[in-house]
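This document starts with one chain, in the form predicted on its own, laid out as C-alpha cells.
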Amino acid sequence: MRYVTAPPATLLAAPGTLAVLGFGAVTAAAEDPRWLRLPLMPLDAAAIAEVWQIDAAVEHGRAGAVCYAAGGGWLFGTIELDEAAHGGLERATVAAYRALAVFSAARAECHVLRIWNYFGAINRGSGDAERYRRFCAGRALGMGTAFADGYPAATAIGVPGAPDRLQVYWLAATATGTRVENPRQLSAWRYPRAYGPTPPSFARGMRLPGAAGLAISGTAAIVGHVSQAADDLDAQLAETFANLDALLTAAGVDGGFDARSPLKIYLRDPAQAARVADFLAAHLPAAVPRLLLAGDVCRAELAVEIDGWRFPAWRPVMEKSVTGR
C-alpha cells in the first residue's frame, strides 16, 4: 500500500493492482471494481491516490452490492449504499454488513482482516440517537455471527458534508490474521454503556498472515475508555502517538515508524492542518508516508485520529510517491 500521484488509469493498468483509492481531485475515467473514490479531502496535497498491489494476477468483478478484486490469497471488497434508499444509516449499515458477511462466507478469502467505514455527520444527534451509535448498532446486527471468533481491525470516520452515502471497504485473505489489543486502552467491545447500547466492534490492530505486516485501526487520544485533552490538540496528538507506540509493542513490532509505515491522519478542523503537519514533522521520520485528510472523529471531543500500516521490508512498485509534507 502506497500513496502516489500517478493517474488512476496508470495504476489500474499496472500488473498486480488490487485496489486504487482516490482522494481529493483524483478521478478515474472508467468503471472498475478496483477503483473507489472517497470524499475525504487531502489537506496537504492536491490529488493523491492510494494503491494496493500484490505479486500475483488479479481477477475482479461484482457480486450483488459488492465490488471486489482478488489474487494471491488477498481480496479487496467495497460496498457503497445510499442511506435514504435503506431507511437511514442504521439500516444501511445492517444491509452493508450482511452483504459483506454473506459474500465473505462464499469466498476462499473468507478471513476479513481490516475494514474502513466512511459516512457523513458522524456526531449528529444526541445520546443514543447519535449517528455513530446508530452505526455501531447496525454494524453489530449486520455482522451477526460472522466475527464470532474475533473482530477485524477497523476505522470509522465522518465525512464532512451532507449525510447520504455509506462507504465500506475491506481487506480479506485466505489465511487468518492475529488480533492485537492495546494495553493502554480498554478493548472497544468492552466499553461501558455510557458510550451507547452497542459497543464498537473492532480490534485495535491486526497482524496480517504470513508476517505480511500490521494493520493499525483508527487510534485517538483515548486511555482506558476515556477521551483525553479535549481542548488541547498537541496533547491529543501526543496521547495518540503513545497509543500507537503501545500497539506496535504489543504486536511485537520493533523500530517504530519508517518508510514502510503509511499513515492516514484524520483532522476535524482543516484550519489546524499546518499545526498537525508541524507536529508530525517533529515526531516522525521524514520518510514516513503520511496523508492528512479532513475527517470527523467518532467522539465529538476528539480532534484527530490516525490509522495505517507497519510493513516489513518491501519492494517499491511506483516511482513517484508522497513521503513527507
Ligand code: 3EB
Contents of the next structure:
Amino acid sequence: MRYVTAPPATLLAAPGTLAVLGFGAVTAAAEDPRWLRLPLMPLDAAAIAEVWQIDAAVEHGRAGAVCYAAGGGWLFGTIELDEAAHGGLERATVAAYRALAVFSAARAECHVLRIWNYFGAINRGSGDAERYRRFCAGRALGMGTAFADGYPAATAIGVPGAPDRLQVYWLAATATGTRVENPRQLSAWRYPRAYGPTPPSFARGMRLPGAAGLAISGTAAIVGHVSQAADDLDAQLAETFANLDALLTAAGVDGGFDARSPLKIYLRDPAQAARVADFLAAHLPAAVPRLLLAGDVCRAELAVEIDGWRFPAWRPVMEKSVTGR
Ligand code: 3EB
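Switch from the form predicted on its own, shown above, to the form predicted in complex with this ligand and output its structure.
What follows is the whole complex; the chain from before opens it.
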C-alpha cells in the first residue's frame, strides 16, 4: 500500500494492482471495479492516489452492488449506495453490510479484516438521531451474525458536502486475521449507552494473516470511553499518538512508525492543517508516509483521527489456499 501521484490509469495497468483510491482532483476511467474516488480532500497536495498491490495475478468483477478485485488470497471490495434510494443512511447501511456479508460468505476470501466507511454530515442530528449513531445501528443490523466471531478493524469518517451516498470498502483474505484491542481504550463494542443505542462494531486493530502487517483502525483522543481535550488540538494529537503507541505494543509490533507505516490523518477543520503538519513533523520520523485529509470525526467534540498500517520489512507472501481436490 502506497500513496502516489501517478495517474490512476497507469496504476491500474501495472501488474498486481488490487485497488486504486483517488483523493482530491484525481480522475480515472470510472468503469474499473478496482477504482474508487473518495470525496476526501487532501490538505497537503492537490491530488493523491493510494494504490494496493500484491505479488499475484488479479481478477476483478462485479456481483450485484459489490465491486471487487482478488488475487493471491486477498480481496478488495467496494459498495457505494445512494442514501435516498435506500430510504436514508441507516437503511442504506443495513443494505451495504448485508451485501458485504452475503458476498463475502460466498468467496474464498471470506475473512473480512478491515473496513472503511465514508458518508456525509456524520454529526448531523442530535442524541440518538445523530447520523453516526444511525450508521452504527444499520451496520450492526446489516452485519447480522457475520461477525459473531469478532469485528473487523474499521474507520468511519464524515466527508464534506451534502449527504448523498454511503461508501464502504474493505480488505478480506482467505485466511483469518488476529484482532487487537487497545489497553488505553474500552473496546468500542462495549461503549456505554450514553454514546448511542448501538455500540460501534469494530476492533481497534487487525493483524493480517501471514504476518503481512497490522491494520490500524481509526484512532482518536479517546481514553477509556471518554473524549479528551475537546478544545485542544495538540493535546488531542498527543493522546491519539499515545493510543497508537499502545496499540502497536499490544499488537507486538516494535520500532514504532517508519517508512512501512503509512498513516491517514482526518482533520475536521482544514484551517488547522499547518498545525497538524507541524505536530506530525515533530512526532514522526520523516520517512512515515502520511496523508492529511479533511474529514469529520464521529464524535462532534473530536478534531482529529488517525488510521493506517504497519507493514513488515519483508514482502509478505500469503500461503496458497488449497482449492479443488
Ligand atoms: C472511536 O474510537 C473513534 O465506527 O467504525 C474509530 C474507528 C471510530 C472506527 C467506526 C469509529 C469507528 O470510537 C471513532
